[in-house]
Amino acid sequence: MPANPHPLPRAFFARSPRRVARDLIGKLLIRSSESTYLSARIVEVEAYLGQNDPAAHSSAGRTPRNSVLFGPPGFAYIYFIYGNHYCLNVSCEPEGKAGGVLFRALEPLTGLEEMARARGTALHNSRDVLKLTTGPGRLAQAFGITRSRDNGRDLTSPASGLWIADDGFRAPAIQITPRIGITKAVARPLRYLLANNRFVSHVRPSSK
């Protein structure tokens, strides 16, 4: 278990998705219960800027499906994509203003065997570890994240069982690139990643 992780306060998320995304690099995602403790370092995220961002789910306005993105901040927004996997986001901005950050990759720290079981795979070598949480669908599966289970979950509270924490780690270098896997607003530099981390997906050149 990482040393003394403490949950991020709600005020951390009540800011621009750009700032939240950058500051999330190096933090921890934790799934905890009486029988489970999974933790992984956040190494790749993407910011989505709300109604002024054509690529954001909130761009067309508030709906029952995307209402979590309109606040309050610090809550999980989960969606199902391509008919086969879930994606984890956290709501940003003060309540009433849409914004979010998508989790794209994690570096697993504790509970790797349980993550592998959830992914339906086994850990034979270091390359197998890379398959656990590299990519939004993989990390959601490894952490048992689904829309029915986790949409609207409070990511600032350990009592929720899925939360984001700070253990004192500080990213030595952060790269910024355009977002990937989208068809709108593709040139915006809103993808943030821990430089030289092997768990990052599709590494591209930095654009600081």
Second form
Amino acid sequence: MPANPHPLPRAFFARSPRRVARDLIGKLLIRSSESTYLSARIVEVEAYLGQNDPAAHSSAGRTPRNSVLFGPPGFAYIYFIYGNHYCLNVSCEPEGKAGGVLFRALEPLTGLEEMARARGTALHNSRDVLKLTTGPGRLAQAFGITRSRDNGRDLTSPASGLWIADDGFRAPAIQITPRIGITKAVARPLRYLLANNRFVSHVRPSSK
DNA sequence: ATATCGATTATCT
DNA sequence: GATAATCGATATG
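Can you now output the form predicted together with the DNA? The one shown was the form predicted alone.
Whole complex next, starting from this chain.
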């Protein structure tokens, strides 16, 4: 039985995005407040490196948009993409060095009704559950994550209301594949996923 | 099952 | 002016 979830310490994130990404598989993302408790297991992430990674937002240096990636580790970097979607990252590496991990898919555990409400979708069958948090845009919407609300939020403290936790679960097997949806540095194996998990996001048929 | 397209904005060239 | 770490709707097989 999983233990009570406890927050991951800042030192967990003060490492290379690869190490952090690998170790985040199987951990929990939690949105908690007096009126809300959403939790989901992290089943798919991607590492974005601070240096020598053309696909990373930090590759061209520090800007107002990406400054969280250059700040201290364990904070939320939220960006808005395609005019429609927010995506959640956590900053890695010690302060001053860029790097982050993108959350790509979760397995929802508690608060599924509220997630469906946040997404404006039905929740009648297992197919509906599957679409709650599979994909970076979907999981952000399910957790009510926006740039204005959550960019720069401390993900190591339950007091912040959005945090990452360890409940004792240990991933039996982790797969590593190339990243998805990018056009630069396409071949690099920086996508980490929980093997045999149904909630891993799908490659777009025509995305190449 | 795959393919195409529109949404709609921050950022960069 | 083009592009992007995406998704849902729609059309067609």
